[in-house]
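Below, in structure tokens: the form predicted on its own, a single chain.
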Amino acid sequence: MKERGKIWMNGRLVPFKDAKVHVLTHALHYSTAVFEGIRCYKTATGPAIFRLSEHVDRLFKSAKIYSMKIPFSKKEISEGIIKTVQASGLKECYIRPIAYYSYGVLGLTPTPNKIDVAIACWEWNTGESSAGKTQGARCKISSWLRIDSRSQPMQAKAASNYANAALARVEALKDGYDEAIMLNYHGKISEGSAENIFMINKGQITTPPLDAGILDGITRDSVIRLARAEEIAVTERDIDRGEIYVADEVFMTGTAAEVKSVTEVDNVAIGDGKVGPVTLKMQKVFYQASRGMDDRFSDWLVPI
């Protein structure tokens, strides 16, 4: 990670090297923090966040559901993240607002703790998640169940969370493949470790409802969108194992992933086992929308 500009720590801008925590930090032993991710696009008259309005209210949503009272507004919160991407002079870049139980009291209760929030963005490096855009991501079905809200609040995006996921994705790794898809805990297709799936069929557009354990991702929501608006079918169903190996296509979506093609799960290839023609219209549609190419969804921009 290249260090640029400058990290917002609680209303201020201080250098990369001075944004630190304390080593006895709440969230640091019990994962009591909630985060987001954001991109920041180059466009055509400028650097743009993509829907920041609605990656703001999840953070709260996600804060709230942890008795989190974030100690600014989310319009405080909005202007700090821009503030962040203009100081880091980048014309396109990733961005990681992170609400988290402090340094204070450690003991399994985070509430005495105050909230610290702090804010960052790097330049995103397009070889960490190219598997799945010039060619399609090898996946495999993890061993590891993705827990539901039976355990942990899956509407939240809690650092919690992401401990299941890590799993996932390094099993994956170590047996040779790009990603992991997880199941729940009823055997259905949840997500992978940080995206959400779609499969196709004829034309027509599939995914897990929320209520199958996934995360209500926020590119998730513009697919499904973009799609609608240029007449394709979108169903949100459970979705059995057997039917994403012989899915025409499947696709997963994320801020950071954005539109990815996958194109073999276990070893079995999907479809013809190449990008199919529905994953690269959404492609192509995504990032004409996300770059300000498309004046239906200019509203999801805000230039900074």
Ligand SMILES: Cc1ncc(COP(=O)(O)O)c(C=O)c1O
Given for the second form:
Amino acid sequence: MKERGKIWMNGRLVPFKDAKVHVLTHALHYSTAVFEGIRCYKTATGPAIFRLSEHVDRLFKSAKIYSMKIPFSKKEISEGIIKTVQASGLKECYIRPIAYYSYGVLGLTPTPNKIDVAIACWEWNTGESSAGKTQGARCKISSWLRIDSRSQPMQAKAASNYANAALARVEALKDGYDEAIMLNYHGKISEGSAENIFMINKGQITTPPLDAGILDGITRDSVIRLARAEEIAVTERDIDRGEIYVADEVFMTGTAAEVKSVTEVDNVAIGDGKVGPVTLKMQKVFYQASRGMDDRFSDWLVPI
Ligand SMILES: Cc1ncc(COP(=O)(O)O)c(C=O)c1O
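Can you now output the form predicted together with the named molecule? The one shown was the form predicted on its own.
Whole complex next, starting from this chain.
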């Protein structure tokens, strides 16, 4: 990671190298943190943050689920995000706000600790999410089941959800795949390790519903809205593992991944094994909307 600009910590911009936490920080030991991943894109009228208010809302919802009272208002966090991007001088970046139980009392109970908030941003080079952008990603159905909301609230974007996701991701990479697809406790398709999933049949899109134990992805919501605006039907329903193998097309969505095509699952070619026309269309319309090239969705972008 290139250290560039500053990091916002509890309301102050501090130099990148000074944004440190104590080794006995509660969140480091017990995963008591909630966070967001947000993108700032270069547009013709300057850098703009994609769906900022939705991300800030989700951060506060995640915190509420974990009884964390963020000691800043949504407005203050939004302004902090904008200031952090401005201080970086970057035209495009990935932004990571995080709220966490801090240092003070180290036992399982988090609540005696104060909540700290940090916001960082850095240059995004597609790195781990490059597969699926220009050629299709090869995915593996993970042997790890996606944790279920009976065990952990999956609507929260909580650090604790990502141990399960990391196991799936690492297993897929070790087995020579690009990404994992996880089943839920009912054996239905849930999501990737950091993406929502969609399949296409006869030009129509299907995606698992939120009660499949998935994150309420902001890119998922954007793609559903874009598809409907393009008069492509979208249905939310449970998807069986077998349906994925015989789908015409499969793609995944996420802030990092954007719209990434999947052309192989468990060594089975999806459709003809090439990136399909609906995926290409959704990649194009998402690109245009996120880069300020689609007036219908200009309110998704906050100029900085
Ligand atoms: C588990 C999981 N599902 C889905 C997503 C996609 O969500 P979003 O589009 O809001 O980035 C993410 C990414 O943050 C994720 O981590």
